[in-house]
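The chain that follows stands alone, in the form predicted alone, written as structure tokens.
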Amino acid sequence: MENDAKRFLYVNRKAPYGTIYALESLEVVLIGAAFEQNVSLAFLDDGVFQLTKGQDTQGIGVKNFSPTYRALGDYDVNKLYVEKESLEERGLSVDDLQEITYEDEDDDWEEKPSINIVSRSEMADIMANQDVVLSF
């Protein structure tokens, strides 16, 4: 565990727009990361839509905050877990998701993907290994 910091997992289950949950989760993640918390995110159920590419919110009159996910690596947030079954149940694949990367300082700053596609059982294990799980 990094610096004996507690591990925080933010679980995102809601679609990106129509409620405040997705934006609130992202804001709390950025605040936690700014205070050097060990932060990771999980995307399940309709939460997988938060990471899809090409979001256009013009028709609903709200700000498109999806590009902000690509900045997470700058805050050392590089563990994004997406549940494979949730993608499949919604007719999505990894190709439908934004490319979100981080620079690995331990590997000569090589750019690496932040998104990890995991099975439902792997997601359960990830959740069980956290100190704090916050659900949005």
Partner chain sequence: MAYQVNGATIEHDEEGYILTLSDWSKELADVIAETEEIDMNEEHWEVVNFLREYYEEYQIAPAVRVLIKSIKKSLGPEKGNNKYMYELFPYGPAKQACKIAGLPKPTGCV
Second form
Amino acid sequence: MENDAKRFLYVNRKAPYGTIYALESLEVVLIGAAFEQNVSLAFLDDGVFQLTKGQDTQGIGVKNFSPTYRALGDYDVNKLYVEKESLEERGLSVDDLQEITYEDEDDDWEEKPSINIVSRSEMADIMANQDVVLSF
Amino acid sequence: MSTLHTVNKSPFSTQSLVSCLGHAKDGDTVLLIEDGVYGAISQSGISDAISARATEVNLCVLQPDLEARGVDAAKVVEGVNLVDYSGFVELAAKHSLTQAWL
Amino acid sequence: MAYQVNGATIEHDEEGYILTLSDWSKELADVIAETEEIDMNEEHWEVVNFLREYYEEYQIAPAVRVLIKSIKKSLGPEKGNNKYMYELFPYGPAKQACKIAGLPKPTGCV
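Now the other one: the form predicted together with the partner chain, given that the block above is the form predicted alone.
Now the complete complex, all chains and molecules, led by this one.
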């Protein structure tokens, strides 16, 4: 599958809740996962806010969709790239993000982290190395 | 005469907060709401610009929006006050004018 | 469009999924199952309860492929397979079981 599958990158640059982009992206990723493509997710600029832990939306009466990122592994989406510079500019570090893991089919179902922290130049390389880029 | 300014956009994606802080008068209140609450995170690229106005301007952040986005109150810039919805209403009543920085 | 349970009226959409998640009850599940022509036994309940727990944790109703994989992981391969699941829910394990469990239509079902 990996050989002839197209490489899809979903680019997430918006904070959750303020606009509908983050939720729309997540839904498209989950629906698109049925097509067994090679999917990666990029989180940069305000998109890094999507992955923060401890989100509690009771006070604003909106559905908290942050737990759904933890289901991505079940959908075989396990490459989440988060840009280090974007985190730092926003006063965040990897410790402010929720833990997201997947079970590696090829390694006796060992649980592994899905989030990879990458530099801006690494992110540029990831973006350049795709067949399809979808922006949110 | 004073103004309540509300900012609802992330300071990392628009100039709204910077422009608002540049135009707010001493004694005004700047209230961060919705995605604007990200402006209250300490040690960010713009937190110095926030704390620089914290003495002349009453800086506030709406707590339910902060909690929704997983921003820990302990990470909020010093001098920025947390307010709830009724605090928002009180601020609106206290100031003679409300200006939204969209 | 609505289900009737113990004198209460529970609204649902054109496909039979209830509109308000908190309206769900075990009695309602039996009523929905009846319209789906399913006679609920322990095996059905096991899947329905599994789905409700999955939703509680991840805030989504899983696609059928994901549901079967997850069932296999937690209940074993004799239950986590297409044959077993389609025997329980002939019109689609994710779609029917989600409806009975009071969840939205599975994410990833086109």
